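Let's start with one chain on its own, the form predicted alone, as structure tokens.
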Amino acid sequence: MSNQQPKKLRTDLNPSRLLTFKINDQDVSAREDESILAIARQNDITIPTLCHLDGLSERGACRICIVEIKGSVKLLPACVTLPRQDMEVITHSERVICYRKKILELIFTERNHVCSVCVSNGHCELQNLAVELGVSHVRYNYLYPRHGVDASHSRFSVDHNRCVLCLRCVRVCDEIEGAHTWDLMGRGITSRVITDLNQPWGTSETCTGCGKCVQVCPTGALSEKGKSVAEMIKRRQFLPYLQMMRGRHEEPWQK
């Protein structure tokens, strides 16, 4: 018979352990599993974003939410960076603002964003970011890629010229609707979103026609047919509502 004592379970590995750190010299508290972006918003500290959307998983695709962390030579995306005890975060240093502007300018150069003829003109998150960051012109050469428009769906259309590869459409279709109609094809700036292994949207056998992807799109890349210039206003109120209702009906084993 063995005399070995049974191993004791560690009780100090609590993923929700509270810690404190600083954002812009302001003391804040957080759980270990909360992102810097989430904590900043809880404390009314604004960090601009483009690919983030409450209710969806984080992707860290746009890099607009980069912040400076004392002791680190890298600028890190606030949406996917977890805090550490006594960390010091700066959200609007001169360096951070400079890089955010460069990133935004490069996003404009990668596709063909012509605001004056866009259905989301005046209601576009990319456009709003340009105003917020003071980007009035672009210092880099435009790539002018040849991207088509898929209007094969009976109700919606996708204009790849205006896509910023935030992948909100992919995430909402997978995580909320459960259809996983949308996916990503290609690499780098040549990537583009596709439906059903690069089939026309109108021939998709998985699309439910719910329109969630259209409503979460930050630009005019996804839109409803019949909308003219500046008429496409996105309605995202459904997302927190669905999350709340889903949480209420979760089984204990799902929580």
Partner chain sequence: MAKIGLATTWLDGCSGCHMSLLDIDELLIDLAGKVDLLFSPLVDRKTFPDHADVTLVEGAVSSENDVKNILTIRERSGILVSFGDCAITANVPAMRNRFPVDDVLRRGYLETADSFQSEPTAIPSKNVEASFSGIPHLCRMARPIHEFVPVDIVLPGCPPPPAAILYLVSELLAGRIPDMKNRTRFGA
The other form holds:
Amino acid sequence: MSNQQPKKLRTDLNPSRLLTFKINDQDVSAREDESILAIARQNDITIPTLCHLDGLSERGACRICIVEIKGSVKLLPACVTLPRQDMEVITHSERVICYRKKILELIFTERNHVCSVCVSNGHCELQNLAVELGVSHVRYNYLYPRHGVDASHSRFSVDHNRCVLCLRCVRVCDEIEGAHTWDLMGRGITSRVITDLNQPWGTSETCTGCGKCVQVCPTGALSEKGKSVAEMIKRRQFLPYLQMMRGRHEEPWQK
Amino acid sequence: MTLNIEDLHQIANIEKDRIEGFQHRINVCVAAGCLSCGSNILKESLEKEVSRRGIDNWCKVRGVGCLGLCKAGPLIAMETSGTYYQGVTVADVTDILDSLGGSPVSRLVCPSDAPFFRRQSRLVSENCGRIDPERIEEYIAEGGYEGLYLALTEMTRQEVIEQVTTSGLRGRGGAGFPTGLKWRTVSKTTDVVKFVICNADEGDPGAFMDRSVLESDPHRVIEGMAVAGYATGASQGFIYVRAEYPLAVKRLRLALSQAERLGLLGNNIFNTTFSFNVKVRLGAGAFVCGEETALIASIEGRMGRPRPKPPFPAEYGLWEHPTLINNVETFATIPLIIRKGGAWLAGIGTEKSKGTKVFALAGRIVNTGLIEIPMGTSLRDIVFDIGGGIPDGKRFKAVQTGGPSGGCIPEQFLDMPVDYESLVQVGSIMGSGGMIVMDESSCMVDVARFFMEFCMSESCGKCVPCRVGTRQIHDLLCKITANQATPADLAMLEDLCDLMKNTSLCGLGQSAPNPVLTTLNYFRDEYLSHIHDKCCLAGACKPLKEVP
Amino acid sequence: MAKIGLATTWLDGCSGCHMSLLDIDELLIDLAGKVDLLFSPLVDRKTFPDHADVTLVEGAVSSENDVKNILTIRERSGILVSFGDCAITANVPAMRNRFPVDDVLRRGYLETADSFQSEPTAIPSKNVEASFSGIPHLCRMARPIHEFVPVDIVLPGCPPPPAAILYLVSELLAGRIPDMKNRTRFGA
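To test you: the structure above is the form predicted alone. What is the structure of the form predicted in complex with the partner chain?
So here's everything in the complex, that chain up top.
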């Protein structure tokens, strides 16, 4: 026991190595700490995502980015799965596409997504995913839950009916702004994002009013006040920039 | 204070002499089941009566752990004569004390030669019902902490792991991962800080094995953890126990302080360089915290939500350090493996499933309670022989194993041996050991609905397939039991089960459809009858519920 | 090319999808030569024909009358098209689903009515719906058409763009089942 040196696990025990594997029969190379999603994007292979956002920590929660890996029965999320040497990844098999569609449909049933009256109509990642994946109607029953709108903040509002629980707001507030105003309460289908201790956003003492949460929100759940239908265009350019300046990502080519 | 083996033996001998000094010993079960029907009051009045009669120098009333047959509580065991009394009340106290030395009180006798007792082989629960869980001395008198002494003083870490590997022990928490392999993996990591966690977040409906072990013999778990700490190179342990088990928590904390007092935990245990401490952490009632990564998050003070694996906790666990997580029963088996050798345990059970397993029998069965049987015992033996069959002359329909992650096993598999592989083959899992027996009056769709409701309210909500899928499946099952479903709903049900199984993040979501899938597989006619004939074959569902 | 018998109808919708249909402008004249418009809010006929080759249904299923109608329409239609978001997702009509029917009616017809002249006490305290006699009974929730009957083609959009509608009809005229991918979307 005593002769062991303190070591940092990932770097010393498994020194970073390069490896090659296949995505859709295309040979690609990767550093072993890069996700399959990152490698796919470097090689112009599109894998749809929802909870993932460049510059934020990964959650692997929305399951939209699932891919098939030869030899593995389960489908794995590309955003949190690391490649292995000679792995064969398939990003667009019929099976994968079918599951992605179903997952997206489940998201649509969960809350009340009414595109036609939404501030983000036309600029919404959820809507875009429906187009991309060819979801033209939802086969599951809509749940029509009763959720509220919190417009107590002077500049922003949150409409829980449009929230997909990707927790980008929670992550950007905690990881980038450092305020940790947003968090999650409840569990399962009753989960909900909250500000501070589940109090109106306008009364939050930790919120700096920076608006990063609004900009990273994929749907119209978080929006700027004064925007009407289809007027809310999110600006996310700040995020990779901030990340790069803070040196969180060691290398620029990781973007 | 540090002990050596002589001290340990001395404690044991003093305790043995003390106990044997009493000609009559009345063991009253004070585990949760019997407590709930008043065994503490019974014990008090027995004690009072004993001292009133002035016979307390030769008659001892002891509180002991679980005697097993929970349905017949409060149970007491007359240690000298070996007689069991069942359903004892305060009114029976005089009769029992009058009978000491004479013939037993026949109206209370619980036949201890019944298959329920005879067919069991109690290893993990060997001390349950025999020792006072609140006295470390009694555990030591039964050979307790000798295993730890042996491991620390006569075995290397490698040898300990080899014994565990040889024993063929597999994780008793449900998945059945080889314990030796897990220990080896953690021992191979090079971090100086490692942790051992005991998963006592037993949450399956109808399961109370871990609870009983913790309430009846807490030191056994602590000893197992200390051995694991030695073998893997960890010096800090955590027991994550659900707050709904206040008695287990109380006895664990007491046991920990006793072990610390004797130097069986702390620094330089048995004068070796090995130091080990254990802390209790309480879970706040989330089923998903039984999943190891969620459990770790909870101990760290974060929200109890699973994260994707790999990396596995063995490499990247509590506070990012290598962490060994085993279930209560797994740790409780360890002291025996060390004392008697891995090969001894490997001699019990089947080829791939070694040793014994504790099961909690519940539902429509005569002998509700806790049993320990060798792996490979058939379901028929468990239900009809040990369990005493189905009450009220009803017909057996199915047995549910593995809780919400398991499946319902129908009659045709009754002769199947109970081991990890066989259960998986029929669509269920070993799980932590809950067995819920159902008779002909249970509607299997309703059973599936019950488990799905459980999963829905226990889903953490992190990944979409589980968060929304459990709700959608639950709604569909409600619709079916209310006779309002169409064949298209059945197709959608199967579709959603398949989706959850293949795309959920953690074990909870991946296995949540199992009760639905197995009932669909074996009891499809009950679903079809609800859908086509608008009636419940079992007559259990009343179509009154309004479906949203 | 044989003429196809076309029917269009609306359930709980705003008629916007029909406006979009009219928005194909002069091409309507071409279209008129290729289809027989058997039934539509745009024509006079009061009962749904015994058979229509293609039926475009706008709007969500919201009242008991809608349920009855959609069942008849399905029975008498060859190809049933869910026409617009309300038919496909229940869309705006579904925004009432979060509230009890009574509250919805009270809000919509009493509390917010400009011309409501009576004393405030005249607002019935309970069972508002009972005081609306003669209109179809509202279901607890507005729901998409495909939850009631099988739908052959979905045409999303609020409203679907005229070009998408034209494409759909032209493909059907050519005897093909149109693939609407990338031509329209929810909320378009």
